[in-house]
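We begin with a single chain expressed as structure tokens, specifically the form predicted on its own.
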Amino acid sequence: MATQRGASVEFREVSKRYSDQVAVDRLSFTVPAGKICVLVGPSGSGKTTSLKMVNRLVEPSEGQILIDGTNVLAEEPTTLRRRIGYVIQQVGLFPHQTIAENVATVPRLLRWSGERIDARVTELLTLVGLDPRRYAKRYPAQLSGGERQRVGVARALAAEPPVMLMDEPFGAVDPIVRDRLQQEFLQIQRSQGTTVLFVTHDIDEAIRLGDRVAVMRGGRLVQFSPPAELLAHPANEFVAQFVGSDRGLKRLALLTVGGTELETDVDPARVEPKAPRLEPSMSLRDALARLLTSESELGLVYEDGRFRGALTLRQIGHMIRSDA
């Protein structure tokens, strides 16, 4: 179970005003705190510029953003950072200073004490997967893409922030390092708690990561939701067309098995032999596979050792054709 030591963020009629050009235009909406809130839109659309001004690396034209209540216009900048992780797509890393002393660079400003400082280090570096003992000393040149990005994500962590903001973080490295550092970072956030704002281009990321997804277009919000709910239910056409039509196959990865209504008149004992067995948490996706890899039309899904009922292709299909 995570601590959670996150705070809520709240955009209340934020808007970012370049001479006549508007970036963001009256942005507002609630991240619960501990929750993955992911900003998600084509280029141009207001992401990370929405995701500057929480630290205020770009200020703010109109309009408020609170954390935990408190609104970051009334707090000095250099002491809001330091209070803030932020991870970028080329991370950005100290090149002369080796990964140690990069993850202590917040905790050395906020004048912590040394054991302090280099048990947190030692933490964090095994937090990411990362062995202290073989990387500690190493300096940044001397690490692949994928383990510069983990170096980055300790680091925001160092100094426990309550928020930490991401952009594009994982969009530089290839799509399998991308995947295992996608389900590292999940592993991560839960344990840690941290409420995390995430900036991509790319629907499937923003689908797997976010608690709540924020669907930006032109600096306006057009949708504001949880994943499974933007799936099934786009608020009009131009999420439809960016969510893609496949978004039927896409939220089968965010349903289980178990949460679905199972046909319970199968008698187990007379179904074809190679009917796979499916465990109530797998992912409706995963079922899928397995479905179509076993050429059988059903699974039988077993909970404790006991029958719980039969999954067939024709229940996915209609899930799949209900969303379209």
The other form holds:
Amino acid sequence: MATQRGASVEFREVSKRYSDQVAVDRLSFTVPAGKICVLVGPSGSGKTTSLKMVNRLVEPSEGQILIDGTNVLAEEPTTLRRRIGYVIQQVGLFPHQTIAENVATVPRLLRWSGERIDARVTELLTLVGLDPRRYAKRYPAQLSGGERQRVGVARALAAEPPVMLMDEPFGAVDPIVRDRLQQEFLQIQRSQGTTVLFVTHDIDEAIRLGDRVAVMRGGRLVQFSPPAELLAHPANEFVAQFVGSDRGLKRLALLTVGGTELETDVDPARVEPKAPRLEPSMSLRDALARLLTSESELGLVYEDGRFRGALTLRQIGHMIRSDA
Amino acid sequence: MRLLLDALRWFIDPSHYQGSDAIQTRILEHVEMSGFAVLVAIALALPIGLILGHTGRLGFVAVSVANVGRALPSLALLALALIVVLPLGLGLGFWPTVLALIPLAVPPILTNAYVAVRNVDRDVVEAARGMGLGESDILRAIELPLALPLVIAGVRTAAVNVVATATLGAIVASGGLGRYIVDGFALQEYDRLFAGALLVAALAIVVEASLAAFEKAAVSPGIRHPGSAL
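Moving from the form predicted on its own, what structure would you give for the form predicted together with the partner chain?
Expanding to the full complex; the earlier chain stays at the top.
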């Protein structure tokens, strides 16, 4: 499967006004090809409107949106939309069509051959973890909410779009299913190299999925940065409040034990036996949880059986406060 | 009870299956007039109802205009139809009857088509538009199949009303099953009258049942029993 076939998406001074109301106000940012940008903010912040301007479900009043340098307004809306995957919260599967027919929507519009469509449907259902033999002929009403979301993602990916728009795609499923869908989605996105614009009001989801997070408020972009930076340096009081007073802890989830400076002048044979063993790939948040439950002041980090050093609570505290 | 026996005897009389007044001929005439009126009404009302439902504009106006048709008494329409048809030299019988039946069939078809398309989940329509379906694709491939049960229900109502009302055509010298009722009354042959009434009722039931069967065959299993295992 080709990687890096995503396209860059650039907003240039984009505004949307409805009569005298400003929904989006001079929005500018660039999502590099193959990255996930999460638009996050309270309701009415203009994030969904911004998303819909990319595939022209909403036309901008001013400014330009460029996909790989080409203005979206230069293209016929239907042609443009067939190159942009689209997933919405209620999924919007066509209830009168089978799962296979739903997934085949855009390839059919593009007049792919029957065999090519069948092969692609089988490939996609497998990719999203649904056995094609069991699911292809079913109807959406026969699927669970989580299964429907998977079909929604498969349908959006069908014609290998360089860009995918997702509007709260995991909002309507329970937390356990959402967690799994997010994880699978990240894997799929990495394997496909699709550029994704993702709307949510859930800051935890934004931090987990985003390579970039765009915090919006009242139609304006308040901050645009990688999630770790957002947590370390909220641009203002609004962002700080929005990311939550536990932003330090959230940030630990993004940092790994391996990326932390360890204390190397510790003899593993001499420390208390309660000290937990940690791995470099572990997040600092998980490492902290281990330390707190083990009653030990430090954890021993091993990589492939070799002692690398010790991680202490002090160092974790230092990482929370540090710039990164 | 005696009337029923008389009607049965009337049915088994072989002479009632011969000539221009034969039962099968009258049934065919009745079906022709009703079918023609319903087809014209579908051709007029269905596209308008679907398109107005899709755009969401002018729906109120369309539904109100169609409802005027529902409020007009069929007998008055028949008289009006005569005034229109006679100067055109189309004669009595078939044309005035059909012309009077069309306004009866339009309202349920138009209203149901409009409401059915309006009721299609807007998220589904937006998903379709967002994936690059054109407006006519959306109407044809998404909205119409999802609206189909209600659309067919409208046609069913129209067809049953038309079959029942086509009986009145006999007053303006049309054929059809109304002949037995009007002639039976005039000649005081009550077995004939009663047999005619039974035939009209039976035909209405057959029409209703065939359209129900058509609905079952035409509507996607995915929306026939939402939420249930198929």
